[in-house]
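Read the single chain below, which is given as structure tokens and is the form predicted alone.
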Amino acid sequence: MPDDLNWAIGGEAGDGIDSTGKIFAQALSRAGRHVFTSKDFASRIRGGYTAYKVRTSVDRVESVVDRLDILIALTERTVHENEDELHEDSVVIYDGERSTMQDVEVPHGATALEVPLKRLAEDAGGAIMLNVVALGAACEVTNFPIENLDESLQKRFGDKGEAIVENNKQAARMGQEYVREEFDLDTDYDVETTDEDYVLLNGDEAIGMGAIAAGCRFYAGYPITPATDVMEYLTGRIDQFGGKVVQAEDELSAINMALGAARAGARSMTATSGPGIDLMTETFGLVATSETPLVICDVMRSGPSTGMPTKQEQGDLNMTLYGGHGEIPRFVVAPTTISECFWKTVEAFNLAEKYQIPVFLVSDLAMAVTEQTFSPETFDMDEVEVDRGKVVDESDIDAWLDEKGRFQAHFPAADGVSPRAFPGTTDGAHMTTGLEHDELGRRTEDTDVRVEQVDKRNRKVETAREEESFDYREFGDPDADTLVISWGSNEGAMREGMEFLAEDGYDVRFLSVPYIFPRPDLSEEVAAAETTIVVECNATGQFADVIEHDVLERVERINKYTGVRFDADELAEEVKSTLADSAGTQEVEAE
């Protein structure tokens, strides 16, 4: 496991939680750390418990652990919600002096720094820095170089003048200065800096990062937890390529745009999440009916109806399977890491236009709003390849013509898909519609036409299947006879894990699925173990019924649907407990 400190700052909605743990993080990251950060907050603007939290090592982290190390505390109630990860050597810093504060007690040992926050802000220049004084007082507990702060905040808050930096600066050296002088600490913490270069971004950017990337131009999105991040990321970038974004009034104009934008020939998408995606449902099964490349982006969340909005969960997978009315093919990519989520954006772009097929891009909250640290490299522009598929010009449209000259958008391709002309491609002229067509794209009941367009779109599939490469990422030992499989963001929990439980002497092979249609079959790999288990953040198991229907055989399954993400010690324990259960019944079956 890595050498690792873990941090967290909590307090209400609104007292600047998110924009103080990223301050810290980017500090962290530019020190040559890698950092993963988890983040817990209400589904209001103003009021209920929020906090954001730090895992930091010079080794890559994956995962959120169920330990802290140092706490920041701006409530009592942060105290409580954090307890059971506080330890002996635990630091919670607060402020005493405040009204509300004077009552807390810090358990398990831990030892409380009471640093008059408040009122060392407003000797710095405003109270509105106690936040920043409580990062120098952590720069102290944890022998972490103030001076790899200063570039943070001057980023955060460069563009309100160089007074307010300053100001920041000197609120952050007397927390430090504060703790220095009136605590004399025995700790153990001593965060080591190293002379790498990191990037630190979130799913979501990743996300927007990867449509660029691929030469999306044309972005409609209508503002939703936890996806708006995509929306934000690429205005102001998207248009230095020639691109554009626009706000939609709502979801079902953001997809019509998207779509429009499209048939005129740019790479286009949208993004939403659960309730989004049930508006847009009529226009998918027009985008795929009128055969129109389009990548859908759900980032999911809890549900259903408004559910929790700011929770995790993976609970639209039969959605993106099965949604719409009719039979509609569609492609189901889930990236199961952040810097996945840069390339299977890229891959669900060449889908969508190689096949003329609509693409549910499917990550969730858990990866929408952590951000982890990556090399350069990682994201190695060079390595793009866009595939804009069957596009035909002047120069080769001939073929694609009837007797009388009309160029056939539909033709009934031996692979399912038809060549695409784009507007003002001459003899290229064509009409579509989301009525059953015919190869000129002209409305049609003819049933044998019907048949001839429906197996048409339906080949599109079979086609990927034997073009492309729809594989499972694997972990841990190929012979092991305990299999886990899981899919989206639980891979970094699962993988940390299987680390714990290695030095508890279980072995384990893990899959983790990018792909839920078409995807991998497994059959092979479920016959091989034991015991196979199924991870997944969703009350009915979802995946897990999928699995079962392609293998025929049944499957274990660890459910987690509090709205938290999986931790890697949790889980680690969840699949012990699942592998003592199995054993019970199957010796109970025996006898």
Second form
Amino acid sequence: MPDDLNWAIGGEAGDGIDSTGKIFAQALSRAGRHVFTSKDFASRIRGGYTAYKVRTSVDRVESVVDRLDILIALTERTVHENEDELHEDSVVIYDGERSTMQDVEVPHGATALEVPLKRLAEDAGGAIMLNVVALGAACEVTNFPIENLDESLQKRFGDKGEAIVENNKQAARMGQEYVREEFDLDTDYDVETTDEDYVLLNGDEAIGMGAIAAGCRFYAGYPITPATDVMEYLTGRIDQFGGKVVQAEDELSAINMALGAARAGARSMTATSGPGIDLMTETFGLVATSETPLVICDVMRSGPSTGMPTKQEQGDLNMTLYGGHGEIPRFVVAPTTISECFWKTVEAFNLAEKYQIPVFLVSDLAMAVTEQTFSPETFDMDEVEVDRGKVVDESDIDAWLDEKGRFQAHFPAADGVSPRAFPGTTDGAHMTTGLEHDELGRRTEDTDVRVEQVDKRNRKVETAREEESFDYREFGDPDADTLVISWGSNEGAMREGMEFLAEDGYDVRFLSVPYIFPRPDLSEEVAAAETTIVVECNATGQFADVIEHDVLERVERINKYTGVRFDADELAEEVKSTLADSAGTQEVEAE
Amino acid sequence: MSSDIRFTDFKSDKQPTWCPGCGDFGTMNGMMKALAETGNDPDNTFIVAGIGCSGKIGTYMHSYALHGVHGRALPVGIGVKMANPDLEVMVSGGDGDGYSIGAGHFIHAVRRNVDMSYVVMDNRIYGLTKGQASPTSREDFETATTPDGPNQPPVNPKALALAAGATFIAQTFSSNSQRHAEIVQEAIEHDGFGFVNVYSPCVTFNDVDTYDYFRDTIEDVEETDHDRFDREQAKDKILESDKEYMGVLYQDEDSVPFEEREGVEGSMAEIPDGAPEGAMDLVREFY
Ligand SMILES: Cc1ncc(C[n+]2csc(CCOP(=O)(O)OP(=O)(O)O)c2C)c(N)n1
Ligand code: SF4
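Let's see the other form, the form predicted together with the partner chain, since the form predicted alone is already up.
What follows is the entire complex, opening with the chain shown before.
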């Protein structure tokens, strides 16, 4: 990718890093360039290192790499934090006049571009605009037409009045002119624009948008990083479609409210992260035994306990797969890309209602905070299908009444799915409970009925296995000896990592699996490969465990649990060294 | 809704397994009467119950109902009502369910003021787990888990409710069936969260807070010059420590239910076959 540019702005939390990064990312996206952003943030509101990274190219970008071309450093620490990623063509923009930046040494022969950001911002109308001055300077360095910034500035500051917008445009131009006049730059960055139209959104926003598209009308949640954006997205928007967001007093309440709304017939969802999922656990079983369709979204972050709240991890797979006492039929769906966050959310609602079962929608921090460009048609609303399953109303309820005229809400149907009557339906009154019950919802401890109802609920999983396609996405050479499997947000890094591997002569077949349960049977694929490697962001290899269990064979594992997502180049190296190690062990075994 | 609904229509064909003489029989009968009296029928009524002897009520009544997990009935009720304000929602449970494990939800449900009723069968003991101290047990009430008494004062749920901004606070005694039914009816008719604490004696595990005790001590505020719309008077009655009252202790005439303030208009159950009209605008926002 010739014009693949890696850009970052870093400073202290509270410095406006996020919004500045976003302004630049949006400008690039509007200029018809692909964008992939990542954030590095600490769990505090002021102080602490924060960075917003933007990777951009005319071609699609799916991941981050270990390289920085342009760095706007608002603090000295920003330079140190990114030291290893700088190279001799990098340009570091900083304000040398500020006391905090006096002793900066820019490493690896990178160009130090001292721009009096604060002074220029003051000239443009206020020191607060120093970040925008830096954006203007970055435009000059990268040959990116500064007009593209204007619309983003309008979007960001429009609410504050035209004067503010104009001042910001002016600030950007002052940065640009300063660089143009003061430096004779020896770089050949050339960020081209195209005529493409893109939208730029993150995983949480895609989940929220998917929920509305699917007809979700009720959302109850309790704020927690990194799931809060789902709630913030829905607030204000869902109302326009006849829905409501309720901020509950805690997660126990959130899931129970969502359950109540689902019971009343609304498509309903809650979203949280690890600690909140723990609190919700008791209700998982109630959702399943009362056969209520509910979407429970877990945007994973680093655990256990409060762990590292602003860091990446995929450590809750076991929790969503096995969490809760007793045996709970459920589906676990885990989108692997931001666009899938949208589509799998739609699917989660359909699965929940078709099978009257809890559906866990599992995402992760890396996906939640990453923004990526897509052509708008990626989210073609005409493609959205809604399947509400076996809902009965006044016209057909008679078929489901017993000889005494009672509605059989838990009728042990052959496919495991009973009829559903929304409250208010004449003759449909019935009760549902977390207690074991008969077909009418009445408590029972009768051994035959118990077995019948357990089997009935579990049959949903069997039926779904037959009727749905719980498939994977495949990349690379289908006949390669090396099989890599991953889930969640690692797909992008692995896809790009395959390019690095190919350059070094490694042939890889890669399966990205968005269904944790039910999941595709991978035994043939694993059997066909010489080496199978499962890639995931956790320490113990939770997905590798379930695959080993399925295929009855050992698999290799690549685990990362530093709190940072995989880089494409890093992942490629990991695959190589895993192959080298496993070749070693195979030889030993052969001897 | 048909006008010939009788309270027995709210009875299920499941025989209660409550101990003979349990206060919960009277409490439930009053709830059924109140529902029928207010023109509801089983098909538009949703009952949510928690866990405990009291929580079994949903099983013995006939309506749409959900019997949930311990302490979480109120959030379920709120979800039901928000999703379909046309339903009559009644939540019920015990003192342990509502004021111990579910105490957090209680305060917030009061604050939220969703238009539903909450009937708590207060027997000052944990019945279903066979007789441990509950949050309303007396300080010196001896049980297997508190041989010297809980050693802490009981919670005063009506005071909690008042402090949290309740718009309707009432108390009844299950054996005074006529008054109990009337008061529950008022709770249903109230525009907002109608909270009713019912003294509903446990004849098996509580030999202190008995029928006789309540009969001898309880006074009906209707027979005093109590003004239910006066918060100060309500406060005095509620904080009076050695007196038990019955009746509507407080009501806010200007109460506007949460779902109304939030502009929830009708049932959320109906949705289009595909993405809603105008959904593509959601995508364009990200340009
Ligand atoms: C999470 C959880 N903890 C404990 C229990 C056990 N449990 C069942 S009922 C109950 C107490 C019920 O007391 P109360 O609400 O006063 O109802 P009562 O039985 O007195 O009517 C307890 C502790 C449970 N079901 N769930
Ligand atoms: S144990 Fe007490 S509360 Fe439970 S049914 Fe018996 S009398 Fe009623």
